[in-house]
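Shown here is one chain on its own, the form predicted alone, set out as structure tokens.
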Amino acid sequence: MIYIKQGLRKFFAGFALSVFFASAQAGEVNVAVAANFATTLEKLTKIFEAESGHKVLISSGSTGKLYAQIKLGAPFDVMLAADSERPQRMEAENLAVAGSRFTYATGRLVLWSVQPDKVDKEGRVLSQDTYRHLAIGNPKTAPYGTAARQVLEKMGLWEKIQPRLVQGEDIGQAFQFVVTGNAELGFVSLAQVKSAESKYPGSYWLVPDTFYQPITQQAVLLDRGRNNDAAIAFLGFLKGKPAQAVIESFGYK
């Protein structure tokens, strides 16, 4: 009996001692990500949470205001942008790890609308009067309210649309407009539509790339990560071909 009492602690120690090491190596990585993305992120943290054992915390918005937010110290370890232009300038401001960044997507523009049938295969409802609301993130803060804005300043709409504008701060808010009705038609991602067309079908034009600067998004390294395991993990992951697959799933390039 006592030699089975030994076994008995040698065995609840051992497994103590494991789960011990276990959860001292997992680690946690806050990552601030462009809102287009988020989606689809969602599904990448799934599979690197179950591989790593690592916990990613997200928080999504515009590009140009979570930059804001870390050059006021928000407390990211890693910045998924949807441009190249943020990364960098983190780079030169001693924000983010030199040498870190890299481009994780390229991102694509479409015209939608919940309403099947409203949007043609060429954009063509645009320079008509059956509709109007047009949604489109902040031009200022959005990558994708950029290329929205260059969209239509390239068919010599900008100023004639004016008054139908409707800006989110984000592209985010900007998909909630038109999936809420409060605007017929809306600039999103690509990705943001085919994440969401089992529940709207709707239809929509896929913007040529020719019509707006490319929308390469890139990922950083934040200097409050540069010795974080977790993040460092992460941004490897992010790198690797499957992943990769999982984001051209979504629509990205």
Given for the second form:
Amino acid sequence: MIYIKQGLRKFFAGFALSVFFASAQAGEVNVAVAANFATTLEKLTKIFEAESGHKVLISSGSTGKLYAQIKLGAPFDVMLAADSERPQRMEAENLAVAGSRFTYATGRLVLWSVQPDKVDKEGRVLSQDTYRHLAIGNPKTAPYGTAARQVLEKMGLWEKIQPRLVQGEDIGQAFQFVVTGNAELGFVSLAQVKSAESKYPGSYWLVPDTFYQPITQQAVLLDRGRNNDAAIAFLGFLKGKPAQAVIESFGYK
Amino acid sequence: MFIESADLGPLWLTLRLASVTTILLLIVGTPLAWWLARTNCRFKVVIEAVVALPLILPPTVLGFYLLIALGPNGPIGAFWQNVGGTPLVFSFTGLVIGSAIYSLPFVVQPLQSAFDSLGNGVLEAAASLRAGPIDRFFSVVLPLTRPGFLTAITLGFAHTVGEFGVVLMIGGNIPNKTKVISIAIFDHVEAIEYPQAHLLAGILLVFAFVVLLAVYAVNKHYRLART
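So that was the form predicted alone. Now I'd like the form predicted together with the partner chain, please.
Now the full complex is given, and it begins with the chain already shown.
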């Protein structure tokens, strides 16, 4: 028995040491990301990992959900939100490192359909009776859902459209409703449409930015990542020109 | 603490969904369970395995395939739309179909074991008294397997009340149509509205406990009555 115990102790000591050394060489950063930015982030992550040797682990969801999880101590080092409001709040609540907040992308909202010619260039289709379902993100928790609501209100359609509205948890789910053909129309991000373009050409209306409050997507270093070199390096990379060029190519401003 | 009027909708919808689903499952599940209990067919084990699938499949798997199958381009959805004109996804009917698949084993399995334990003697006796098949079912089988039916009804109902993943995938969160109580709780938690989430979650917790208590009490009562 004693031999086994010693053996186990040696094993665990060795294991702990190897974990320690591995982390000293190459770090790990846990990133919470808004659903709309997930695809873009995957591309960015590949470049960053190849350059730095650090590893990036991605969790995506609606900004509101991620914020609630972080408040409850979710183990993330960096948050890439789809708005500026929640990163601001996180700074004020000491969940994030003060002064680490910056805008990494400005989102653009589109009205999208997988059917070609379904959506015209002024969004007139919204006030016609040619569709049954319009998918949006949850306006309470997903900033693109909030923007979609503002657009519909500005067009005077919000009340009228209620029976046709289907709500995804985030715009990732709204996108999925449109892709599967269950909703003829959906408010999603330009980035999502662009990355799906080769498979689902469809049709879209790029909503003018006067129709909704700017979707300023901000990043913050979370309190847990305060001393994490990989997290700090990742945010530095995100601010840099090469990363910004990739972000723009995905349909952000 | 009072329940918000916006939360009464999901509560009522959930009860309606669970009732309709349970009735549908009794109609479909009773003959199926009867067949499984009586047959010597080689494929019985295959059907049994299919019936039990929802027990181990993640609801997201069911939801994902339902989203495709019930959608306008899917086999079931396309057929339905041709016949009835309205899509199944994002509708109450769609949720009933999803819930029926999801809760199927909870109704079929208790019924099957009740029919299994019935034995041939009583049925043969009834047949020798010239009772027809339907008469035999209602005046012999039904009274003798009542505990099995009660278990099937309560478990089928309660399991549908607790459904979440399938509705999240195919529901679309539409008030009074697909926004059930579990989705309403999820929304409240996401929006950090904890008091409302507590209230709804508390109602479900008490409900689930009472249901299980009733099932166990009824089963104990019948077991004692038989011995």
